[in-house]
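Next up: a single chain in structure tokens, the form predicted alone.
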Amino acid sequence: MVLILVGVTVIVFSIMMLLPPGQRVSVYVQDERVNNQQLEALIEKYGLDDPAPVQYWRWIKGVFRGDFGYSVVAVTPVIEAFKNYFPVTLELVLIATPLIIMTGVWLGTKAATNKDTAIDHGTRIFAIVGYSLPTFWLGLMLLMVFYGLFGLFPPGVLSNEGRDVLYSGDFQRYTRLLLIDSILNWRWDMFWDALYHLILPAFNLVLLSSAMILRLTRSSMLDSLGQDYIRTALAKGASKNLIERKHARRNALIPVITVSGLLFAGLMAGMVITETIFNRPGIGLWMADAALRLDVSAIMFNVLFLSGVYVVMNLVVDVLYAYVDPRIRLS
């Protein structure tokens, strides 16, 4: 995991690099009337110059002391960008990600064990159509149909009068989760509240994302219905809700764990399109500004960061494996 973490600072650093040192400092440059000179001078001054080793050393060492370098995007030191912007990522996250494995694994089962019928026919037809519409689309319908016509389900995090409770210094801000503050501070009206902002968003990438998770738990069910173990289940009598449940879904689970981890790691990075239609000030918002605006800091940190969310989420699938698995935990 190290290894990986140094190996991907490495080569981002490395692109970074490619832009001149005169380009990097002035995007951190707000006043016009700067001129060479002073533009020289800053160069020197934060080192921009110095050979890649030692500017990739010095930026390390300030990884190490949790000095991330500064925000242009954000104004604002990029640690404290990344507590602002994180939780509205993660929120939706936590959200959508067991809707969109319980919504794939379940259909995904209904669609094996009923295999050619008008169930069969169905699922695969609605994972076919969610894995091809693309995101921005399918986003802006959902708004136009449940926005836009009935008033329902509105972008934002909050509504204004949550905001005005957010922001009136009564409502303390223990984990930055609107969610579980509010059930903290025993604000329910702000719980309904962001739950309703949620609701559009999750909705979206369920529809999207449970088509990859439908398709795979699908074939995988199919393959594990036909091995030697579920027949002689059959001729002991087992029920067939028992089989299918106990012994098929379980070892068709091996290759849906796989795919789950890398969609928590991916919906952590990729959620730029979907934050943007639901107006969602989160991580993919924030990177997408930062790339406009060569926003050398929270670029290389959001690097680092999803780096570390796909290294931890692969370290977890193999564990769930061992859980799943017993010939794995044995072996």
The other form holds:
Amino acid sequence: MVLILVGVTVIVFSIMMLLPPGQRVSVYVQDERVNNQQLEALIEKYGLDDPAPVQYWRWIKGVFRGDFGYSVVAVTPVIEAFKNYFPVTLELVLIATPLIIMTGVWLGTKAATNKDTAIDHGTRIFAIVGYSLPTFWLGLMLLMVFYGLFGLFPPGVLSNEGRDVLYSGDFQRYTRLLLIDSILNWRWDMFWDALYHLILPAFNLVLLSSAMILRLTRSSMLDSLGQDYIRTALAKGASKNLIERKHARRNALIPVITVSGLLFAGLMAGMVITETIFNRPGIGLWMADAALRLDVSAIMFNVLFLSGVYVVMNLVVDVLYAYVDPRIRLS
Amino acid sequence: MDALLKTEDLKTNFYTFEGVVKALNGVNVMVRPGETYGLVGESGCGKSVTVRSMMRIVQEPGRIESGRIALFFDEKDKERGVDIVQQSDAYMQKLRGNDISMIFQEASTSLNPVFSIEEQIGESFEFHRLDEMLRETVEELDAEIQQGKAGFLGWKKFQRSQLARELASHTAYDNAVEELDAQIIRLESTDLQGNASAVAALNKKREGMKPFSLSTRILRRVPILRRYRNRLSKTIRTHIVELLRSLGLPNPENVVDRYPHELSGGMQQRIVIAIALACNPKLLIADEPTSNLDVTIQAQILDLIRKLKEDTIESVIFITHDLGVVAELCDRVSVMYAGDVAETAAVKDIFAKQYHPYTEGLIASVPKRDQKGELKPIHGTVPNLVTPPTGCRFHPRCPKAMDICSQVKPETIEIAPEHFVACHLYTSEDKA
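Moving on from the form predicted alone, please list the structure of the form predicted together with its partner chain.
Below is the entire complex, every chain and molecule, led by the chain shown above.
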């Protein structure tokens, strides 16, 4: 696991190193009117001309000290910026992931148990549409229809009034997750406000990502419904409903768990588009800006963080596996 | 002659992409009370489909097309029997695993890999012997509460009252269902016009009935509170352990907590048998229970089934392609070929004299003790049942085939007392 993370940093760092020092120095330039000599001085000062391994070593030493450098885009140290941006992303992902999994598993089960009926065909059309639509297009369409036509579900994280409350000083930010903080502050108006702004981006993600879970659930449900143990359960006198809910689904969910773990990590990475469209200041928006303005520290940090999420989610999936499938359990 | 179960002109088809597989072509078999009935034939002859149809567990894309499957379990229905093809799914659920149960071939795939043995056998108790289990648990709790045994008394009282409530609502449900079933069967037995819609309405009502009252249904799902049923699980567990011990499984207390993959093939097969026997069925169907087991385990399993037949079960249907097992275990036997019953007789009669060429061929292809020369196999293979041969389905492989065999399906006749055969050799005019 650690090796994977180190590998990822090496690869990304190498890519960043392909840029000439003269471009990377732009990060440190505050004033537009600097001459070449000053630039040279800056390159010298930050060691941007040093051999790549030396620079990598300098960066990784900082990482272990908890110093990820300074993000020019966020105008704060990377760690501070992360503390600001991450809760916004996490909130959306935490809301969307269960919705995606529940929708996918529910529709997938329905499709499998009503194979070759109208329900099955309907869900399959839904799945193909969800698979094929690009995020940015659907996001823009949703915004256009709901916000543009009806004035519902505005982009952003809070309404103007909500933002006033947020920065008024009375509002304590315990977890930085807006929904939880508003409950802790007992400000239900804030809670509804934040939730209202979450609906459209979450809906967007559900429409697009549940298709994958749906297709997987359907096929693995069909597979397990054809197994011999289903016949045993039938012969025992189990009802159709119980067989579908218990005997078949428990077996069918094993592959779904793998995908769900990766889905969570994938959603974090995919936030670049969703957050840009819905104007939510999370790590996705930050990353998009950082990439456009060559904010090396921010990019490196986010890549490291996202690969960390992937690694952790793989671990979680392995643990869940053992919970669902006794064949994997260690004795 | 009285019967326990009887099929009349049973037809089951499978609707596959290649076409309609006509797996059963009008099967007539009869199982008598107290006998072990054998079904033999090559693979793909429709033996398994026949017994699965009897329980109505033919899986997709199979469907029972027509025919009657009559059960004569109840004294009241001795005359006509209950035609289970017409009954509702809810009725079948009550029947399956309770009155008729089934042992499957390949125990390893017949058990659900993600549930423990306790959960899998326990389901049989939950489905069919819940009243009994609840009553026992409540009595136990009563005794404990009276004695003032150590433990959290309030919780025990709650457990007791809740289990008693569940028992009451379930008993009420059982009674209502029984009444409804009797009503449905009575209506069906009188062939009056307009009865069909009444039966349909009653069946619909039957499907809609819930086994527990609303409060119980809710409570059974509330986390923590639903643990009142833990006590019930404990009772069921002791019964499971007892059952497994009676089946000769070593160390049953340990086995109940295991998962199927942790057990050997013979143990898995015993678990499958335990699931089938949990509710003391009247009819046990054994679908090649000894295939894929090694010979010593086979002998053990066969002994076990024979013993069970003597002690607890009324009749057994035994499917096999091993004629030795048939000779040893069965009273009567039917030989099936490609979805038809070729010959039916008592075991000793059929080994003494075979009328149908297929039976003859089957028995000739088994090595004898005084075997001289080569074995005589039946040439060819079982036909593809999407396009079955016309007339007698055996005629392309039959050494004695005549012209009529490819045109007309032979009638079943009683050629000797209690010996039935379906072959043109004995019915057609122009005998070869």
